[in-house]
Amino acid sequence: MREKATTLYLGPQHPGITGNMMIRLKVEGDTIVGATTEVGYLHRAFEKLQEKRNWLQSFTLMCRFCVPETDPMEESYARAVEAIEGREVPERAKYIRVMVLELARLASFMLWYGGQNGSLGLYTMGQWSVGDRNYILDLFEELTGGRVYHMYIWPGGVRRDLPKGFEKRVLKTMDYFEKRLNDYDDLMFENAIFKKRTQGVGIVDKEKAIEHGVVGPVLRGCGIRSDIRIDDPYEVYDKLDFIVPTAEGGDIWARALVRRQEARQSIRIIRQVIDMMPSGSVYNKIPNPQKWTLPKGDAYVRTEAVRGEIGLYMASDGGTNPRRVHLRGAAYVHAITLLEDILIGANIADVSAIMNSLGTCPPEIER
């Protein structure tokens, strides 16, 4: 005899939720038999707002699409505008952009470490990783004046050159993280409870990943090597030596292994960029923002964010504002179609862990 189904609501303020969203769960006992993602508790409609602002004002809205990943959003916007206008970017600025993007990637991994482990009750990791993340935010504050929203990578290059001695401070921070990640391994990946709670849980097989259009660490955790930095390189990624980690199994554990190695690869990239960085200009100055017009045309650019591929389409009608801006990120697929699918048959206790492993970012859904 089947138990009577009960409806439970997880979120929007639950600490295991990656943002203010809610999941409506239909459960029988402690087993999930239905799941529906509910968004609408966040800022929204940025794509439409950008059509009412000039090209530089529109740029400042990009960060709001996903707060933990502001820099890949800036990168996408800058390259889309540059593609439409044909604006060149100085070589030094390209290297600085990659350094910023990889620092941002490492900072986002620190949030993931905390969220993934916090969803399983291992709160020590969150205290460690979020605290360590502040060392990277200190660098961003010195470079851009902001710790979270940077508005640093913008059309034509970057907003300003590196402060004196900045490279040395970045390398010192990377030395710290290289050693610190070993402590993370001991606490997390050698932890019997973490293994038991993640191995065989939240499985996404290769066929399902391809069917849903999964990207990033979730896709690579299925054993599929895919990374825009390698497949369709931008800036100076084609000049750098790094690997794209993969893992087999498609479960939370596999996705964690991928992110573990990607954090180390980011450090490797940052060291190379600093070693290879040329001198010269960092900014091909734009016109007066109030009078700046782009020619008619459109562009589509792809960027590898922490959660996977970001695709940004932008169109210009020759005026001072974008005619259309449209973002394709990982959140809609990962947080709705995929999450609702793989939660069926899962235990209530695993919902937050599964969601954190997918790298969801609700504001991107309500864009």
Second form
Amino acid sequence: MREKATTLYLGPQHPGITGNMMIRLKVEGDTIVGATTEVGYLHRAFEKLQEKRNWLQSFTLMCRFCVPETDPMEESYARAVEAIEGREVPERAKYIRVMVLELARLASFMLWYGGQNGSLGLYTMGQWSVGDRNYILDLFEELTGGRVYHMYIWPGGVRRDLPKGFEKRVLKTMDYFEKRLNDYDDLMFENAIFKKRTQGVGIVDKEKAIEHGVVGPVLRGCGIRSDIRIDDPYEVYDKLDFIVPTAEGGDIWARALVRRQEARQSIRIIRQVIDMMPSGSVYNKIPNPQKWTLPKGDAYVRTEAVRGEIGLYMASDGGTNPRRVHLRGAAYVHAITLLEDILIGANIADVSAIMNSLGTCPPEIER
Amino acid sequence: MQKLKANLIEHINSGFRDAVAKDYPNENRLDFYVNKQCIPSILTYAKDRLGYIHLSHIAIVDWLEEGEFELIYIIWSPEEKIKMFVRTRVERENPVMPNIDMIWRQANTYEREFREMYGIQFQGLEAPEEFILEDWQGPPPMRRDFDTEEYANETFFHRPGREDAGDVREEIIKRSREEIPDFAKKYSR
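For comparison with the form predicted alone, provide the form predicted together with the partner chain.
Every chain and every other molecule in the complex is listed next, the one we just looked at coming first.
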């Protein structure tokens, strides 16, 4: 006899949900037969607010779009402003930006390690990785004064130069992380539970990936080599030597394999950047922010964040405030149409693991 | 790069004569200004024939003074590595746009948001009526003529808050016995 479908509301307050959103599941027994994403729990109208604020004030909102990854948003904003205005950025600042972006990427990977394993009930990894993440946050605190929100990469360069001996401390931390990533591999990728729960679950095939506009590790997990840092290079990524890992299968396991390699590539990039960093100034001063106007025009910049492509469209009407700042994050395409699609046929217990592997971040959907 | 761009302009103009191209010589960017009715056909053509398989963004700007919304479809070709901006304008009064979610599924999310936040109707869009707003009765809130503060003052009653709530600056001055700096005085209540 066919079981009757039941509606199950997962979220907005549920430990397995990656933020303030809800998924309305239609389930038959333990199997999902329909899913609808419901958002609207944390809309902060940042983009509306930015239209009322001057160029520098609206910059301070950028890092708040998505908490696990604050620096790519700042960098996008800075680069879009520079593109419209034609402002030059000192070479040293570009290297520092890449270093900060990669440190932020590594910190975000640490959160992902915890979240992905936590969603499967494997809590040791979360204790380790979130603990280790603090070493990076310590570096950020020293450099920027903030642990999570930095407001460091701003239009014209970066806010201050590296403190004395900072490079050495970064390299020491990287040595530590290199060792720790091996421990993570033993704990995560040698774990039978992790393998069993992730292989063949949440599959995104190549056709679906193109149809849904999938980006980042999810796309690379389908075997498609795509990375904004290589395809549409920004800052100094075109001068650096690193590889873009891919994996076949398109399931949670494949996406985990991609991220595992990417974390190592970030360490590689940070070492190169410190090695190649030129001396010089780090900031091309902006005018008085109250009177600072940008010429009429628009720009669209793309950044490779941990969860995938971040796109920022910015339009200026020649005034002191942005005409429009329009952000599109990876979660905007992953967490609604794609998630609703691939949840069908999955088990209730897999929802959280799938959401984590897609990099779902609700604040990015509701800006 | 310039050769690719010239080739692209030729291809687009051969199928869509009204499309006006604008080149940005130092960037991997090419803009096309088109009529809104051309949007589905030009995007399908670019995706299927020219290799622009990735819809990177659909941006929207409210040009209130000109009485129009501008929609910018930004598509990307992984092979040519060029960003193509397909731009169109639609009137602010009863705006209607063609729907493109059959070309890229994720366009559905953008269109839902624009319908709710800007009041643009997309022909044949199949999606739940509500996206981010719940039981919203007011005008589309992301339009530039919507004043958030004014709407909040008219719609909601004022809640006085704590009775002992004072100006925090005055409290600090009292405690530290220091004068308020001149630049901060204008912000003082």
